[in-house]
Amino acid sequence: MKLILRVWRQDGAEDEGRFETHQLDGVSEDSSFLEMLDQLNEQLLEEGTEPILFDHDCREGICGTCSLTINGLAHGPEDSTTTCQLHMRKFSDGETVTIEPFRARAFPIVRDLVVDRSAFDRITQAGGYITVRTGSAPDGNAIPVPKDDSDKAMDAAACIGCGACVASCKNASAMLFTSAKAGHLNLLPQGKAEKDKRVLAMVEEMDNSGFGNCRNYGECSAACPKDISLDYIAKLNRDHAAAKVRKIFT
């Protein structure tokens, strides 16, 4: 297949961005999008040109890295996918793909289709683990885990933090991000002796990093490539107030 390609290029964090188009033949339906891209850049490198700067690192959905926006959507048009699992028989011959980096304040452009998404470090390193003594690895079943309470911290932890939802979000909000990895902990019996201590950290954290406030509009669990429900946001409202009440009257 023939492809009409529209890249977003850019040399550096404060330069201006510019589209370049492409023309790229010989696209196997079978290929992946990121393989798509790697066969661009070797032509572009037979044409004596610059390759173009993306993301990628595992390339099986898991790593979170290929952060493309594509034909205006975070990870492209298919639903629970990330852009390294895309394939390119979900266009058509001869259409004209647009690619850019993901968009949002709180991700500057590096190069290119490369955004720093450090911001989203930072909210974990605020809380996103458990610092409570454990003592030795308890036995499997010491705890009982009710199995909604495990089934739900599972989903939650299923996020791998691409960034899918900021770019979705019309006010590029981190509240889906945010939610399931302070979610997954506050779930567990070893999480919540540190909960509102989590939930504080991280929301303070998340809102100096420059992410917007969100207005639930839906976009960024519809963009979510693991399908993180939007109640992880509502329970993340409702452990934030909480916290804010118990650290008022303490």
Second form
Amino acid sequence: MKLILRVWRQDGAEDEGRFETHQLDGVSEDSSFLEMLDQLNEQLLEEGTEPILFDHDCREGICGTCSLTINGLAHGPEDSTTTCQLHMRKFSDGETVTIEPFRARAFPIVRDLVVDRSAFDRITQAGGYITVRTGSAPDGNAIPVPKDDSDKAMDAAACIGCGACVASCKNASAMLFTSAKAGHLNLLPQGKAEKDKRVLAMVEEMDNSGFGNCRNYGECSAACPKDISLDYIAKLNRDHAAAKVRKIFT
Amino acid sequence: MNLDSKIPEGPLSDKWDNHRFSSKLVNPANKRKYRVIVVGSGLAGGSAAATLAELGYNVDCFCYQDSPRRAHSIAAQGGINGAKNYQNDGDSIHRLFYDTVKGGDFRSREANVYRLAQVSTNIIDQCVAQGVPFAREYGGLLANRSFGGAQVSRTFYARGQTGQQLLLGAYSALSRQISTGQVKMHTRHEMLDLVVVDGHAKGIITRNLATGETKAWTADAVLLCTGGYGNVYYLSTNAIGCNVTATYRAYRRGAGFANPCFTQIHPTCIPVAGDHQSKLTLMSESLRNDGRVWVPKKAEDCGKNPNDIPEADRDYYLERKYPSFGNLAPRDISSRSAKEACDEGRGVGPGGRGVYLDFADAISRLGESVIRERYGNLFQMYERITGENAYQRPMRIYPAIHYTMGGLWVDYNLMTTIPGCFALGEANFSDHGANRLGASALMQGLSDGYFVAPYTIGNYLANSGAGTISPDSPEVKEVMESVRERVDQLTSSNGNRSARSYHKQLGQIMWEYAGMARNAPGLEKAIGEIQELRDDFNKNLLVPGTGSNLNAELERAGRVRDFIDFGELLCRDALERKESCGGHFREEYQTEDGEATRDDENFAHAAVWEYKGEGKTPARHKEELKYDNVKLAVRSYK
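Form predicted alone already given; the form predicted in complex with its partner chain follows:
Below, the chain from earlier opens the complete complex, with every other chain and molecule after it.
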């Protein structure tokens, strides 16, 4: 395959940034999108240009490191797929492909296509855990969890923290990410004790980090490589409202 | 080199208890006087950092990723073993211990493995309490499945994402400690050297990958939880960033490196599709519970649509050769059998390097929905990568480098031969011998991090006393200077070949001569070729840009440089181990029907390599392995 690639280049957070256009020949249909970028980078090296920087690591769709907005879509055109799992057979010969970083105020650009998503870590640090000191746990089967609840918790826990939800939302809201973690823990009996504290703290941190408000557009869930459902946002809204009310009366 | 394993006295089942009792404790009020460095934030590093911080130590934790949640433990799919015996099928701590020692082909240390089996039950409890959503039965209790190399169901799992869920559990515990300030987290930081002062590990030098800043950090102890070295083969199931630099640099500073030739080849990976390939993808071994492995009996059938090949013309070779374990034969045996079938010209897919993993029987017995529930995400992943639907057509699989049993030598306390430098998880060599059983890597990472190191480090600190040195001291500055020189040397490389091209070539040498089957002439050839590759690298490497900001080429060049040296060490170890055991198969040492022949008389030891200086041949030392509780036997899965 032959491709025309319009790629975003930016030297640092303060730089204005620009698109660069490159032509790449001999791309295998079986290669992944990132392997195609590897090939482009080898070509740039030969031409004496600095390669394009992009985040990636496991290349099997689970670590959440890869990002990229491809032709305007977070993680590109294929449903339920991270960029590293997107394969070139989904593109056509001669196509022009536009590659940009995940854009959001809360995700400042580090260089080229690499962004800083540490705001997600801060949301987790605010309350995305169950307080349990190592060694203090009861027997694993001491707490039966109805299979249905456990399955729903697992659906939410499947979030890989990639940030596609934020990048695809026109308000750059992090509600899907935050609600997935809160939903996972709040659904389990182990997580009930800290439920109110958790949702209040996580939402507060999310607001402080510069993410926008959720307006239920639903782009986040459509772009999510793990198909996290909008139901968790509804649940977080309920849990948050209830926690606020309870806080007033206690 | 002092290789005292410090195995405690007493019967096997009492050793850990005795040891904990005889270990010195650090007074709670004194813990805050100590600083501990944890390198790596995977299952071992994340759990250790969180637990040490809970105890009151000051912890600095480093990872090269942009978040601790992304460490490669996250990619483990199948599950985690725990000797809970919830299934009432005859499991026990002793059986898990025995299976692990036998699975490791009798090349691991009894006492360490027994402790691993003992704490395996605590791990499950801990993870459940953290909210890890393990699979459950309809009654709400935990579900289990069986895994390769075991005849009981002791594997706990969270769909095909067990590693992810366990890592997110450790990450949540770590996040809690970061929020209290007890852990200072340093992301996008790569460890480039270890600081040793008066024989004790006292700190590390890092490079901030985003800003290029090199910096010294000092502490009372250093924990290396930096994973394995599978990427020495270029193509492996490891993440692209996984590297050997931290452990190799510790080796150069005096830590013994044990059994580097013990590498694990996972039997169920998606085969290589072409030259563009940057990594290989694992399909969880749990698939072998329901999938049947076969190749055509006749080479001329290999090009046919598999569904058109009648039952009588298929060779279910694992079921044929190993009737009692069948498709659940351990990883090394399954991998080698796949290679044999392909070497006979009966392989399928591109280049004839693939075998079928067929779910047709399971689907007709259980229905497609059950299979979808069990493995849906894996089938989906397979389709994305290959464009084929495995519900309708058997998967194609082939072995790939997946895990490395070798690592830094550690004693019973998980301390390397450098006092104060500990190695946890895949980075050490201790528990899996020459072959690791499925669902045991997660168990070991969490065992080391949650339940072993936090005790043994306390003992070390209590005995050595608080004494963090200043980052400005001359010993630290000297190491810092050598790191800066190395980085400058790489950034001034103005040749014509990319680091990736060297990595690829190294991988080809390693896979060809030190892969699934090895022999002496091949290994000698590999050592020669690696030496030539190093000379070429030093002359013709190209690194663009500078060292003062994010520079992926520079990062890769540094890692590949260490992989080249390490690859040579691996081949040397494979050459000296004149026997076949576990993942190490020497063609010279096999039975008539192709099974591995161990040499217990001469090789029932861990080989520990000591660095002797640049360009010098390293020294090989031995830790003799004593088996008081299991009888050395020929490992049979027939």
